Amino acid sequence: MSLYASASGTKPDPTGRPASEDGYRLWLRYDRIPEEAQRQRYLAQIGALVVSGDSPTLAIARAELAQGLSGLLGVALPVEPEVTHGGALVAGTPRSSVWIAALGLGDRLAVVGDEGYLLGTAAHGGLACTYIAANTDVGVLYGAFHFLRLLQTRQPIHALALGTQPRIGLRVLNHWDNLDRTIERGYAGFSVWDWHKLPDYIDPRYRDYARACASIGLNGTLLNNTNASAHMLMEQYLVKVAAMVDLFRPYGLKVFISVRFSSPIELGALDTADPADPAVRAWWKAKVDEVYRHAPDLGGFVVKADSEGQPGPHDYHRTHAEGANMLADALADHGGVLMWRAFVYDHRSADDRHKQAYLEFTPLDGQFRPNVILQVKNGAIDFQPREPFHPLFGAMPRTPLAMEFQLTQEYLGCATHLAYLAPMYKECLDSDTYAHGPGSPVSGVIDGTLDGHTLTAMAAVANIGDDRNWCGHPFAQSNWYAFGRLCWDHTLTSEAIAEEWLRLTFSNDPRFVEAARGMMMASREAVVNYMTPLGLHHLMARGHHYGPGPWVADSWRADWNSVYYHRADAHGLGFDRTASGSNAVAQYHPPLSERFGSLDECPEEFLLWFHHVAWDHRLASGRTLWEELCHRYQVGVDAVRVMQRTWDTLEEFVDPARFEHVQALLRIQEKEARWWRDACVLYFQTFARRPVPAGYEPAEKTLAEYMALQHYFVPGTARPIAQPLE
């Protein structure tokens, strides 16, 4: 039974405001449409519900449509096995429904593939219907959610004629969840997966999770941390994984698991994990066979190797291709996919971490098995508030590349800050790689159209925990939603997704939608300005990444120090990645390499990423670098205050509980934005040795006081279960 049914928020309170609710229902709120005329228009077209077929997936689609329509329209529609009169909503495939078969949609259905669907209106044999048609049952389920979304957002349905299919094949949420229920970079409580009680107890929340994922077209979930524990491949955990596979299957949700490269040593009592060793290869073949005996339709494996202390093929002087292909060969007989993460960097490199993944992987282009896809972060460093797109996109035409985004706000306020991230994702997806000349966007790399790949994927590090509202911050739900929508169709705009989410989650009132959408669209840029303006990056405190730490300089690894990235000195600020520096700009195709490499032509949002700039250098605003830096930090704080004032005007449209929750979090965000501004400006002033321009707010503390701040037990700092196994 779904927990959604017990969620509050279906009746108004005496003041006229919506009743308080806790956010559990996400965007799947089927509350009664208040406008009588709108309800009657929908009812005139939908007099009955017909979903023929008895598969588990079609049963879910039927139940979803029945629940959604009765909630939105205020009446329980008859659910009939076949159409006997006009005004019906019919859903199914040509095989499951005689009505869908009779519509003659074959040519149109051929275009939408295995997961797409058609929504339309038609008349046949004197009967009128609105139809949801697909080639597969899961396509029908996706179409059902889309149809309900149209009603939730008050769209006309009298002349439907649309067809859609996902642009990306694998659309996967990555849970960095440990088996002890801690979450690495988790800011919404503990893991939703209760491994101790599996497989015998299936928490109803698991179904609600699958339902939410299916509603936005996601078709994959990675259950465990990429910093993997070998325990995951033990028999006692494989039966638990199998239970999740069975549960998620009707929702079209494939399960992936992270595996530890050194598992043959820790589980198999071998003395090596060398991918060229026949005994190692045999061990993996036997282990994969065992995994698939428990879960025959497992999606595959995700691997993090040779990065941040994780074991990998480099331990045996083998390449990433050799390591990946060993696992891919074991998976191939079962149709499994290997998602091999390209987030690798070597602490022994004295050059530039930005360059390392490119240097590591481009020589291996074309050497990976057909069922291997390289999972590449959107930027070359590490999920920063703003990064130029990763240079690997457009540099490996013979290898499928998957996009990896981060939904959880590791570097964007740890879920206490409102940061709508669709603009960040779109900024990357829409960037032109120039790999085949102008018009070669990153999106074309990952959807396979640029280089002709059929294995395609987008992944994102989930922001989900066991908090009742799933994501901690009510607005953080929008990033989960936006990721799913962009996986399905990366041509959607950030504005359109924000409006859709607001209408589904809060209110359809245009006064609310316009104001709240403006908040969302400004939020990410605000975070960039009060944290890392002008291309600064990795200024966060070490370890937990909570709060500013531009002074961090005492880590044993150079690239775990903030000073490694900003390079502040008496002359100026920024990392020189031009030909006179690390020459990372050469990893991009011309003319982008020339643009990034030119001080005058480099976009200012990436200026300090690619250039060490003199403090007195004049920017487009006419201000010096120092003046512009101070200005951007202040602008970021001011933007949060604008969001606060805007939200305060929207009280009548939002239920009291969620309104007050967001209001309190905006107060935290404003306080922490000031903390960021003051600490960073004071620190960089020690190098610039110039006064803060007149008119800017004075700092509340001294630099020494900011540097002395210590934070303990910050959420999201959990580490994986210790190795080796006991």
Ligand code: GCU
Contents of the next structure:
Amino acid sequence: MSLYASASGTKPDPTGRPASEDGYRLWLRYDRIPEEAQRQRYLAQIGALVVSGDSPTLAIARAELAQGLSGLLGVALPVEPEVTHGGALVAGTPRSSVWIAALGLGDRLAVVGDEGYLLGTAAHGGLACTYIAANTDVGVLYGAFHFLRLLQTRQPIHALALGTQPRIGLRVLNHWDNLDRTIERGYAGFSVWDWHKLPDYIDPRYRDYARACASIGLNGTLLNNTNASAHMLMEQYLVKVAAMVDLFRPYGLKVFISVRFSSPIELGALDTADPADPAVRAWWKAKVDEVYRHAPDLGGFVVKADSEGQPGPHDYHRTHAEGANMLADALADHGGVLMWRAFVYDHRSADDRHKQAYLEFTPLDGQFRPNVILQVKNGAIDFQPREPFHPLFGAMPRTPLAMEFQLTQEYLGCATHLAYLAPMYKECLDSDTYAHGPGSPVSGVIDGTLDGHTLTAMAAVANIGDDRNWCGHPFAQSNWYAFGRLCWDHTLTSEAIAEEWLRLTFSNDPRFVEAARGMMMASREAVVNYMTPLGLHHLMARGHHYGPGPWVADSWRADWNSVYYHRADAHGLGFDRTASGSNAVAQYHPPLSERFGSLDECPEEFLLWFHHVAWDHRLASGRTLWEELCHRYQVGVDAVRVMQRTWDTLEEFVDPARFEHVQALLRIQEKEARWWRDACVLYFQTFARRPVPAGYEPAEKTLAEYMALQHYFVPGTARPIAQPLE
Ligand code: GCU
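Previous: the form predicted on its own; requested now: the form predicted together with this ligand:
Time for the whole complex; same chain goes first.
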């Protein structure tokens, strides 16, 4: 257990409010249960802790349970090698623990797999016990965290009988962290990985990171930026990677690294990276062997190729499958997996960016090696506040597809806007692709059930940095949490995850939980409304994506301009992706293709995504498009004000430091929501040429003033920004 973990404990202050916390402990806060009757009930059931076995993983489980239970129950429980009396908590596998073996859980354990676990109560030889049982040590660790969560959220444990296992095989955080500790699209400080001091100095924070990941069932971490530096494969970095692999192994966390496709040129002094070239293949084979000599159980590689300037097989007129298979063959000897990213689009293509990944990859279905999984963003453009699901889901039945979400809020207000994103993730996972008729959800593609795949994965771009509270905004931790919980079980509801996280992170008081859950549940829709309502997308300022920039039109690449996406003109607004336009709708299975393609049937939240709509077109509300647009922007701002008012009522339940932090961030969010509203409404008005309907707040500045705003050194902008912005 690290020192850091206990550094921010809470002691009630004289006013009755909890003492200030800095958020470092995340959801792993084990403060003494204040409700005495509840604490006594738990104590009556758990009088001792028995975790036999001496593997590193079991040692971690034992330490976590000991720390958690002594904190929550307020007494140091005896940690015993064997059960000698009733009322013990026993954790282990049938091999590590004679007691677990004696319980005869074989049949039930058989169905929870390698990572699942059982929690229950039982009696054996006249002794009653509560047990955490699994087939593997890491299953025990996951079960230990689950058990602690039950106490943290004050659930009854007297009649426990549950068994669970993850629905997704690889559950991976993707860190877009550079080796110099800057983070591409990171808003919570610099990278937590101190590459310079590795492997000799292991920051205690790495262990707390691994604990946090294990506590929500994450089992993979990609350490470096997808826009990968070839340095990562140099020996001096491989020894650092190996240290991380060793450190994370007992937490069940597999390490992945991003590799640069052209590494044979940069590191191997070859004059090509052509996947068909025998010298290139030999170079990769030798390099992968070397990687695995250092890190024998590395999870594998992640590759971004032929996208946004990254090198790839297209440079040699080879397909993505040819490029991926070369690396997959080298990895296969070591059991490594290749996660090949489908985020590709080419400004030289005349086709709608929405369509390009689909056009590129669907002809390759079935051509990838069995250890390749295609990692697909939730939507076809780029992590917008709202996108329809990516049409590749349901279009490549013979290829395992991984989901890629973004936790870091590149397009959702960085780390200053409160946006709980589980509803966005669920919206995508629950979408019906109709690939095999109705009832073919995206989640079924991802968890392998729809097409019978056993290699399954979900990835998310992390929102973690070295800020003391990890994620910048105290509420941004909930997105890390929600991602882990959804990887484990995507059928969980956003509401249930929000409630769980709030209870763990702040307070179990139902008055707090209900109000704060309401804030969280409304938060993502608020962002959609004040940034990109009705299916608008990619209106953000150029490069750093901070703030509105619907007027951006001067990039050398058409598809990096906002005007490419919204297509405002005197007639109306929106991208015509129907048959009369780019026909991206045809990439969806019927009836979605028809639904999205029909002006009347298209869900309003995707209206301007798929249609160019006349300003006077009437929407379901009876308002015209122009009126509805103004209305939605205002509704978004109002929703932030509701969040502010709600938060203000919660002061008594939250410690002063986190309360005031959230309060200040909500003030920023309200200010920036107005900025978004005013800049966008004024800009679109130049095309609509209609007055802003009565009853809406007037803009603070002129359009020219908004357009003149420049922002320098916005965090997460990977390239140093030259002044003036290029
Ligand atoms: C977005 C983001 C980039 C990132 C890219 C990716 O375009 O702005 O910074 O590199 O996604 O997913 O690779």
